[in-house]
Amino acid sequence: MKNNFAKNPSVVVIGAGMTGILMGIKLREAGITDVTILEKAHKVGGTWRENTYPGVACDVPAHMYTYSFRGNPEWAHRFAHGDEIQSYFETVAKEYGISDSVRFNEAVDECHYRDGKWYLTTSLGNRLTADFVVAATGILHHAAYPEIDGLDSFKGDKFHTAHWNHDVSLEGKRVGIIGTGSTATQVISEISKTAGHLTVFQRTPQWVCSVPDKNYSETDKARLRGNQKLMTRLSERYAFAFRNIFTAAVTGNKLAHAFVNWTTRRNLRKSVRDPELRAKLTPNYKVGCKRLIFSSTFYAAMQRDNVCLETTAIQRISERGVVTSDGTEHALDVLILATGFHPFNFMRPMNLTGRDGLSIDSAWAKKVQAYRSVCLPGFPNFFLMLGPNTPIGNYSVIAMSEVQSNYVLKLIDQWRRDSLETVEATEEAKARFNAYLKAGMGKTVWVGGCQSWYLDPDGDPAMWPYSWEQWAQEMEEPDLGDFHRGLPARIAPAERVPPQPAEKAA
């Protein structure tokens, strides 16, 4: 691809996941053709190479999670599964020249900025040279295992769902598992069928909206085949139902949100009819307040005989199973535990080191907060992907890296243009951008007295707090103003790690 660009950058992206295939794509398009993609595993994925425990679905429907320029006819279900949605990775990253160029199996463990460049050594021990560097490294990919004594004291078989032990067969087995997020409900979904007891320990209840899955016919497939403006067409019903219903309502439509709240509540009231357990599994909380869960077939497992809600706190873990305060030893086969991930993570534990020697742990030591999301100040020609405040909620990741992968690029631009001298945010910038964010949370539902994975430690929400349509406008094009247009002053020493010996490019 020609380009009248006075510069061809070298661009390092970590991770080939839904995002680093976009962002391989994307860079490749742009005429870049300096890439490399590093991945920790044996193939692409991501999330959906990752997490492969009976259930496994994705919560937005599946025609709206795909890219906007390569939909799928061939989804079998309207929630697609972990195994058709990995599959459809797998297939964009061959169709599109993707997989032949990752280096599999291959993490970041050291990334450090000196001298206008990164310096990157894998942990096969290899090392990198780039100008800009992507980490499209997730946001739930590091498995929170609870604080609970005797934990390993277990003598059964114990796995997270994130690490899912398929050689473990639950059938007829005494099964326990902890947690009742969106994970946990698409599990004992499954595993209520064949599981001799399943008890389910509760600490918070959740709000689950039933929206009806589908299966798409051969006649459905073949209509699609072929047709990308009809598959848009799809993606985009289903887009501006989930904006104007799911994300209005979390982000202070109040309309929106009375029927959200209308919906769930009413199918809770309906789905349980037995009152004790209805109790139970009511929350305390506004609807939306944590995640929503979209399920219709967890209140049924939850109403099978062979199932038991325990809401009685758990005191300890014994090599028997569960203790809880009262006393109670709940023996068990297998413990599940469904307790979520660190979502404040992001590219760590990587050693990320900065402008000046200064380390990710000293610029995120107070809060974790990036400017628009990608940009942090200290890390020039760094991008993180997918970061603090991006719109994650009960809408399309895909959507949300498509977005920031159009900023990005024309950030990269500009430094190709010689028009940045680095792609570094200013601290003021970033402060005025979490401003911003914060003067917005108080409409929203996320702050409505409960504890979710939204929150940061200090209480405040990691989200957007305004509409979709207002991110992805002030997303589509970068204010300069906001940027170092000159060499920015040095960090104070204190900020610092010491420098790291300098590395060969590979």
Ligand code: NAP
The other form holds:
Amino acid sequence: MKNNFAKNPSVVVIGAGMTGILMGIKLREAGITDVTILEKAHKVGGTWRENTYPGVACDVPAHMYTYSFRGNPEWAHRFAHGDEIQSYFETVAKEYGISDSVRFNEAVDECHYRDGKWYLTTSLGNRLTADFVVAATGILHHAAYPEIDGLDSFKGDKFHTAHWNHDVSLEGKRVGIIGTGSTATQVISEISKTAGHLTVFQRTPQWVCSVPDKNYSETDKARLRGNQKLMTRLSERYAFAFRNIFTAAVTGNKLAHAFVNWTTRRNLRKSVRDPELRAKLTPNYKVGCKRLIFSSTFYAAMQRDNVCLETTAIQRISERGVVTSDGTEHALDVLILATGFHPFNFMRPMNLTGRDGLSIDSAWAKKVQAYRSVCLPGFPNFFLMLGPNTPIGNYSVIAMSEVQSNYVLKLIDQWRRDSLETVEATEEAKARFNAYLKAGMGKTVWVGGCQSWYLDPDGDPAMWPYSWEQWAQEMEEPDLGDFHRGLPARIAPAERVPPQPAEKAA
Ligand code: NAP
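Beyond the form predicted on its own, can we have the form predicted together with the named molecule?
What follows is the entire complex, opening with the chain shown before.
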């Protein structure tokens, strides 16, 4: 592609999941030819490659969960199954020539900035130098294992949902599952069909909204084939509904919240007839405080004869099963941990240092924050996709990545035309941005009296508290006043504590 820029940067993209593929496509479209994509695994797909548990699906409608420029007429379900999504990303990566240029089975171990360049060392011992680094490393990929006494003593089969052991058949077995989040509800809906007996260990009930699935017929698919316009219209319709109902409901729109509250409570009332079970499944916090669960199958699964809901606290794990605080030992053959992820690990275990030896652990020692989610002061020419306070939630994370990738490309363009010597947001801009976020949190539902991965260790939501439209509009053009012009002041040695050994990925 011909362009009028003075410079053509070298860019390393870390990760070939949904965002890494997108960045590869966008960088090439922008005429940037020196792009290296490094992927730790053997194929593209990120979270959809990793999560293969029974029932894995996306609870955002499939036609909305696609790249805006590449609709998919082949979706078989309104809520696409994991393997369909994986296959979509593999197809798009191939079509756009991304898969051929990814270096697979090569993780980034070290990533250090010095005098205008990034120096990377990979797991294969290779060294790379780049002008820019884009961390497309995803959000929820470090499985969280519960801190329960005796967890390792269990003699049966045990695994986390993110590392499903497909060699273990559940048919006819006594299965226990810890957790009732978005993942667990999908797993429970599926495995309750075959397990001999399933005990669901619930610490906190969840609000569940029913949006029925739909199978797309061959006629439906034929209508969409070759018609990107129609697919875009379909996607926009879903996005409009999700934004104005679910996103609005959690960010302070009272009417939207009243509606979601009503429909969610009604779903529980209508779906679960037994008052005792219903009481156990009823949360005591606001609808939407934890990520809202979309499922039209979970409550039915919980009422199968072979399923039992256990709400007594877990005391410990024994060799034979789970012991609850009332002294009961629930004997199990298989124990499934649907206990979620460490949401603030981001690029770990990569060892990352920015300008003047500032390590990411030092930069985030007090709080995990960024400027506009993607820029980290002290880390010039480095972008963290889907970073803190991205408006994740019940919406398409692909749409978020597209907005952020356009923003990042505009910043790289500033460097290409020499308007910015390096792209680095100032500390003041970050502080101002985070104060602005904090000011909006009070009216959101996340401060509605629950615990969830949305909250950071200080109890502050790491979310975007305003509307989607406001976010997209503010991300439209970078405000160059928030970036360093010329050489920034050196980072004080006190802030440069040596890098800590990064937490290993599970
Ligand atoms: P999660 O929402 O963090 O849920 C973890 C579950 O494990 C909770 O029920 C939690 O209980 C329970 N738990 C954790 N530690 C425990 C302990 N020590 N003892 C007892 N229970 C314990 O994790 P997730 O279900 O994997 O979902 C994480 C996120 O992944 C979602 O919010 C969503 O963003 C994403 N996701 C998306 C989809 C999709 O369809 N788009 C599907 C799956 C996941 P408490 O509630 O009491 O903490």
